[in-house]
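Here we start with a single chain on its own, the form predicted on its own, put down as structure tokens.
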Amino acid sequence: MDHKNLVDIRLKLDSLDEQIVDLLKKRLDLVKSACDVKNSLGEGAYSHEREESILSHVESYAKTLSLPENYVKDLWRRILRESYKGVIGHFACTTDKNTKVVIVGGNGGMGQIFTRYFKSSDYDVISFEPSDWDRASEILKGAKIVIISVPIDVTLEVIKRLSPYLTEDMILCDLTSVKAPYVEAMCKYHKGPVLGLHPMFGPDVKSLVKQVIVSVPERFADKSAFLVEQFSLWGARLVKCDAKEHDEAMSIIQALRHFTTYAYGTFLSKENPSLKNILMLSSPIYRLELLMVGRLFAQNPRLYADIIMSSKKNFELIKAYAESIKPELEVIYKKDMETFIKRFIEARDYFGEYAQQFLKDSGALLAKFQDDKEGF
């Protein structure tokens, strides 16, 4: 063996990697003609049933070959990923086509995906800005769908506005990430049907596969009923949710946690150290908690603001956090290892059978984080 050996072993494998990305464009390119075909079909973007089925498929076959466990349905996942990016083309429609959407705010971030969407299926989309109050009557005449996409802090006031252009059969929907005051506001300020719905994913997003939207339907559920499969066929997960249990659970999903980085992120900047240093000393894992910090500061400060002042309830659950950290903090302060092991074990009962799946799960983020870093 000498170093010639090594460059034609190189050499082949170059030539196999050629082949392997030739095979990836022939596959994306029946991809796209599989979605056009299922959208003629009226199918949604996304079925669990067939990505499992692929999975499985890849999967049984690597065993033939006696190729490591997980290694190809790794791989497959990323490939499917990257499939589900192309489904933005043509959707089927569930109603009437050229059927009016107003999105009220549809030039901001989240309008503008729902406007996309909207688009793709052939309904007659409009977007009404602050602008247009003077053509409030013309721009609304005819609508259908009418969805509130605008700040929280003014949702309140937008929807009063509305309320004398609204006709009963219109589908009055609002985007907020507090839903109870919400929909109940629409409900007292319209006499037609109330969606209230809470996309779970930010204006970045390149697909709606996979993604959650939260329905609130508050009032005559049957004749928006529609309008929650046109999200399940564009891809969407949906998760039906009453109002206030809805609020409850985002005053910990989004409220708690968004304050939690908001302070961290803050405090660091006030401790002002290397942030270079720290991501070259880092851990993967946090560095990627890292990672989510610096994303909550790389967007806007109104809109984080507006969901964690949303409410007084957020107001005294991040209270009650702040105020539990006091005897944590006597604890390290005394060394007290005796009872940080005791609640740090009543923690872990809580997680229960959830702890070592996170564990699991975080595993095979981390894998994949370390795959795709790039620098530092």
Contents of the next structure:
Number of protein chains: 2
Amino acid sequence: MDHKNLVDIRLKLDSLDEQIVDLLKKRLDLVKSACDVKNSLGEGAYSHEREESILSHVESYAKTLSLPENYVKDLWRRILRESYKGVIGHFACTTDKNTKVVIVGGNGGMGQIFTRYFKSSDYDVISFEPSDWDRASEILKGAKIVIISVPIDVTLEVIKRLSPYLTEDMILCDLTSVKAPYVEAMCKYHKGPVLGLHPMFGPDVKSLVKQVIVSVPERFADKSAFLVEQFSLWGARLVKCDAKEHDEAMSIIQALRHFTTYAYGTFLSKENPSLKNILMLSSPIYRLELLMVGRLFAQNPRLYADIIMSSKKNFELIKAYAESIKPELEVIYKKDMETFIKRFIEARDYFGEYAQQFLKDSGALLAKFQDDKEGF
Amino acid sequence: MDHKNLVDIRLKLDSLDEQIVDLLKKRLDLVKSACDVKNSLGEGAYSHEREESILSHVESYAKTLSLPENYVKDLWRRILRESYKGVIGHFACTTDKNTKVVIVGGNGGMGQIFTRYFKSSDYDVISFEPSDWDRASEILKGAKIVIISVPIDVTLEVIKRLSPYLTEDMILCDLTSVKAPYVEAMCKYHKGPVLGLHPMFGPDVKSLVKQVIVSVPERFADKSAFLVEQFSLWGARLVKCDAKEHDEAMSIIQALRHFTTYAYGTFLSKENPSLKNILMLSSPIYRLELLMVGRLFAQNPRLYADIIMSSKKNFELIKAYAESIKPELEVIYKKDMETFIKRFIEARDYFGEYAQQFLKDSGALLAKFQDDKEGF
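Could you give the coordinates for the form predicted together with another copy of the chain, as opposed to the form predicted on its own above?
What follows is the whole complex; the chain from before opens it.
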């Protein structure tokens, strides 16, 4: 065998690649047709059952050809994601068409996402900006849904100021990441249905498919049921939750974690090691961890300060965490292997079967992360 | 349009999917032929230039069909990864065939990987296990390469005990994650070539393609050059580094980061919030962060204790980190927005252009992470 054989095979591979791309194009076109039909039938764009059926079909077919299972599964998950992207065009409406929606802060990142989606389902959407208070009465007149999408530190004030313009037939929603105090305030300053919402994603998402929205239907849940259904139809995954339960989980999920990331990043910046060196010498896992730290600092500091400082409970939790580090430091200083292993095992027990699952999942994710890396 | 149209389209999609799977099968078969040719030519399995050429070819072809650029890029990176997997079969040898390699701890996780690769390039590989000291002289006789792949806390002892059996023509290597003390010890107890190595991956990797190996060619680098070349031929990315520089970076990359993850996990286990609730209410980014924490506890506590406690410098760094948290806690307590933002911006400046890059990269990675998630 010589080098000519290799050149021949490579030409065949290139031609094969073109054939695959051709079929992918055809596939995307077919998906668009399917979406048109679904829209005309008033069905949701995303169907979990259909996704499962597509995946199990390609997997079992791949098996007959002795192809690795995860190979086609990975590829089709990516193919399906592209399909969802294509479907943000038009969605069925779960209530009367041209229902009026006012989004307070509709020009912000999150406001824009909801504006786009409401419009795609034939709602009549109007943004209410800080300069609009003079025209508040006019803008809010006839609205069926009012969504407050403003920074958390002005949310309370906005609820109060909106109060005189709200009528009992309006559904009042907020999108803040803390629920109890705002849901309470909305109930105090509004007599109609109150639906607390917490979208668990940032303004950079391309589609709502599989994105989690926490809903706290605090008053007259039956009146806002169509709205929750509307979000589901857009592909979001709705999680109903009690406000207090939600806030307790968020102290850990958001406040504590963001704080530890912030503390790690600011410490690094003071130590000032060469980032270039560190990246060159990093394993994929540390590269990924550094990515998760660095990404925070590319974002709005106010947003993180607001989340971390949003409640006294957050501070108590963060303080308890800081105090828990002292005895661990002692363990390291004394090289107390026994205690280290004991605490390690306690944490392993806490994570339970998730620990193994997380190791497996992160392995798969790291492999994808490696794929993206330039080889040299 | 009615439901029958949808059924028709779905049948067409299923048939299209089968055609794509057929082509993927053909592609993998062609890759195997290419590998056979490469092996017979003594070429490395992985070629960065070829990877770039494949990617730019499908991307430009996809562009002519108005397909999104990242779509085909993501798919082909995954396709290429599968190709590399297929190629662990046989590799060219960068020195004389049947060169004798002794791997001390060859039955361990890392030892097994190197054993498999050395064998694939026609080396004569023998494992040296703790029970083999009686036969040490016999096992090491005629070895050209001796690799120490044992837990870090016994590495020093193993180097000393090996000393009388080592001859000047043997290349002595270690695989520990700390380099200076072990490279120094190897130079003290061995007169021949010394090559410190730090593989930046765990024993769970499927292939060495794109994996980083740090090399510290401490003595007679010209004698071990063929070995470094051998690793490159297997697809690994070699980074040459000074032992001290390496260790300084590792204090941050490994010791500090593992400690913070350990501290966060043990704190969570003491607070004991419901993991199920937390996962249900998590955004993709927190789910990913929790994954990175939980995965640590699925692994060997000794390994992490060894890394964290491997030097006094590590302790000093971790202590400095713990102390840096106090003033940050004060900031949160006082809700001192101004100082928070000031420190945030300092950290942003430290991350420099990487901050934006990390935000972009993590966005792409999170999208992949979402793909894998069951919708409901």
